[in-house]
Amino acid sequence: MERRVLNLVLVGVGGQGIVSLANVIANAALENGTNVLVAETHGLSQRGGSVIVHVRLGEAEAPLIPEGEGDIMIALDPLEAARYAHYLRLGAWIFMERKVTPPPLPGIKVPAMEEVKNALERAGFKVNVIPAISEASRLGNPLGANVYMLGAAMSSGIFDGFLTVESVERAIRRVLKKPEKNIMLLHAALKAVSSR
């Protein structure tokens, strides 16, 4: 049976670039003549604060994903991943940024990836690791990481029938600088993931 929604949890902090991803699937939906909502939930994000977004795709009624019901998360640092867990269902994807943000407070320990990986994938999420800011920078747009793991979860395949690679290089063009840099780093994802 096909899926009418796919609820997907972008989170991260301040300056990733969490709510211009949001705009890209979104104008990528429309392009593609699907349904989509958005809700976004940001605190101090202009001083590094946690944010999430909410994006539903499809015949969705409310633009809040119901805890325990988002089917993928775009995370753009591990804390914010482990942090917003209780958002996805059991089996949801989890395309999550190798490198830890630390919190800007002093004295605060902070888990090494490796360790929020390994208790997300013992509560049942299908975790990716992917180098994104690292890779983004070394193609040249050190601000795409966002884009490139958006490259990265669509080589998943759950994004069929809800976006295409055109929609969303149509929306990047139209949302974001730098198209083309974004473009490249969207098919460079692709590649890279799709052939591990």
The other form holds:
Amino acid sequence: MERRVLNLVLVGVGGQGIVSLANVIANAALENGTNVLVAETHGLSQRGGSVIVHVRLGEAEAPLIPEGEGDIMIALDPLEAARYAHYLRLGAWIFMERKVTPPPLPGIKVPAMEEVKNALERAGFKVNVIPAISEASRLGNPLGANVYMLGAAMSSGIFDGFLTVESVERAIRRVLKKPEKNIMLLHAALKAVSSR
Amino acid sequence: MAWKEVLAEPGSKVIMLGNVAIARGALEYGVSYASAYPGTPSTEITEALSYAARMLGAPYVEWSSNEKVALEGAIGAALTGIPAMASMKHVGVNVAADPLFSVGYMGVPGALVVVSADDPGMWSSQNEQDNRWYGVHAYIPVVEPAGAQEAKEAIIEAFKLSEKWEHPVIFRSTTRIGHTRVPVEVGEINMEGIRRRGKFKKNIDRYTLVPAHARKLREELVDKWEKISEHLSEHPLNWVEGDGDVLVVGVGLGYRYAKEAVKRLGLEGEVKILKISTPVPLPKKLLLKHAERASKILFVEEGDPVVETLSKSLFYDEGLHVRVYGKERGPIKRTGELNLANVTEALARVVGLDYARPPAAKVEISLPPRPPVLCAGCPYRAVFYALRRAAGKARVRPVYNGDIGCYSLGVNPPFQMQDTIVEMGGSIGLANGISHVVDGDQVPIAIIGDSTFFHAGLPGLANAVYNRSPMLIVVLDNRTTAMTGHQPHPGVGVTASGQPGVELDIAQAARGLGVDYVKVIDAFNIKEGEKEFYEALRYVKEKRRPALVVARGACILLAIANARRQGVKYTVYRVNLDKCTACGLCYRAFNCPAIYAGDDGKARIDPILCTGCGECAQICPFDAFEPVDEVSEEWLKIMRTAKPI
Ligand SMILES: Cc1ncc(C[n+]2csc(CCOP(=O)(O)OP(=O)(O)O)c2C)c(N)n1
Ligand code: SF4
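With the form predicted on its own already on screen, would you show the form predicted together with the partner chain?
Okay, now the whole complex, with that chain kicking things off.
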């Protein structure tokens, strides 16, 4: 059956650009004529707290994704991937950043990326680890890890019928600073991930 | 600029935050006066309106000193015959409740819309109150959009309703309306409307609520209320979809959940959905018409079961026996936000279908929490650190009466220096009570932000002086209302529309109120802070009177924004590993997010997070922190004087 709604869970740490990535996706959907709802977290979460944004593409009415029904996750931090994985359906893909950003709290134990990856796989998810932060830095745009991650996730094909690469490019031009650098990152990710 | 969508080309379709759509709707209607006090999830409405005011020269937009003042201003403006609005978060309406409860009696010749942004789920609030009850209680109609998708249209309808009945209207938004981004088609901005000037015409019988007038107006009000209810039964924001003996009443955003649940269960066309966006007063005729034909009714609404409760009373009066499902007796969860799975389950149960939630995965890993923390370079970290040391030295057992602002984050380790947090202004308020009933070594320390000081701190302070309450009041003057996104306030002298205002001086205000002991200190200077807090605490203990210390230092995010604009660079700091002894003081007791422990236990600084505040260099006993480049004098000045841009 043709999928009529695509539920995308975006997670990370306040300041990593999750909300602006959601804005790119929303604008890309508009460019593509796809209906979209983006439910954001504001306020307290800006102070380095954990962030989740619900993006619903297609024939969705309600703003929030129910637990167990997310189709795909983009996680700019492994700990946040694990924190919110219960929003995903079993078997869903998680595109997960490689680098763990430890919470700045005294005396805590922070699991390593591999531990998180194993736990997520044991729970029934497919995990694709992407070095988006280091790749974005290497390619000259350290703040572009969010867009790099979108490129990586798009290479999975799950966005087909909802977003096109061209619509994302147009959205980037519309809403991001340094659009050319970001578009370059998008393509770099598409290429790197699909050729693996 | 983040708010430019509010001025999007007429006829275009753009992605907008619900709150920006509300602002755009108000401009399209032609609102001429908009006041507000910031509060999540309402703030972006007024941010977008002030952007519009800067670009278009109208309407008049202000950040008021608190919600009561905002509402009173809007009432005044509406009395001159122009459309006015006052926006606030749900708890802000409590502050504004006094005028709110009476404005319905007098009505307004212009139009008056009070925007209440409720926060089910308490994403950034201390409670989950449903402000539609205010409408019931104060005889003020409530308009509630069915999601961000309808926000722009619904605010226009709210203004029209107010204009038609010359009566105030509450526009009830929620977090998932104001903070959801959707495609919105925009119309023309009513330029003539936003520039309109008012004229006050005397109407003493109506505008002076002395008992003799109020009694008469109260009779009229009750009468008008029934008429408005009739009118709402025909309102274009309410409609019916599908048919069947099961009736689902979707109220506001609840309609979206109801509609999607119906789709998910393949029941399209087989159950009847009654969409209601005017919950108060209950559109009785409309409800009865459909309830009479139903065998079962499911109410889906965000927040309390308001429409459900009112409807049940209506059904009782009309002798209607019908099974009602909703939040009062389930199966929809009463607390938190609506949840699509829960609504689907509820509907399945009502219609007698099987529905099982998809299995949720269990990820077996123990995760550290990630609460929001004070930013690297926040002046409050230095103040908390100094204050704690001073309290220890002065041998007092402090009761930290906290308040609402970024400093609330001091509740978390390592500081845990917020023993109470109730509501804005509650710090001085609670300390007043505590100060009179505890003994000498227990000293209340009220910690209050600058915006909060002007919002609700002044009356508490007057009380402390008047009644000689022995307490220390620490005013954190970070030059902005930081937590809600850096709005200006009376202490910074910039208005919402970017015009120069008058800068009120906190220390002078305190002296004016009669506080004898007032000091202003540099928030970033830990040594000075420790000494001054110590002396102030000694004063409180000995003189048994209030002392007030203003700790002044700009929110570091604001300082950075100001520095960027002025082209001033700051240097980051680094750790001299030869000096660092791995004692851990900086990453444990001070806990700056830019500082972390290396594998050797010695400190490291993340240069991306470091903001060059220099606080760490003051606390390290071994002088291990050093600036990478020369420290710029201009930067040091900006850190102490920056203002909202
Ligand atoms: C009655 C009320 N209005 C608004 C708010 C929203 N609010 C929460 S924190 C805050 C900021 C207070 O500013 P300030 O005291 O200057 O502290 P800062 O955030 O700058 O540290 C506001 C307005 C609220 N919680 N209660
Ligand atoms: S936003 Fe400003 S006041 Fe709030 S924690 Fe950060 S630096 Fe401190």
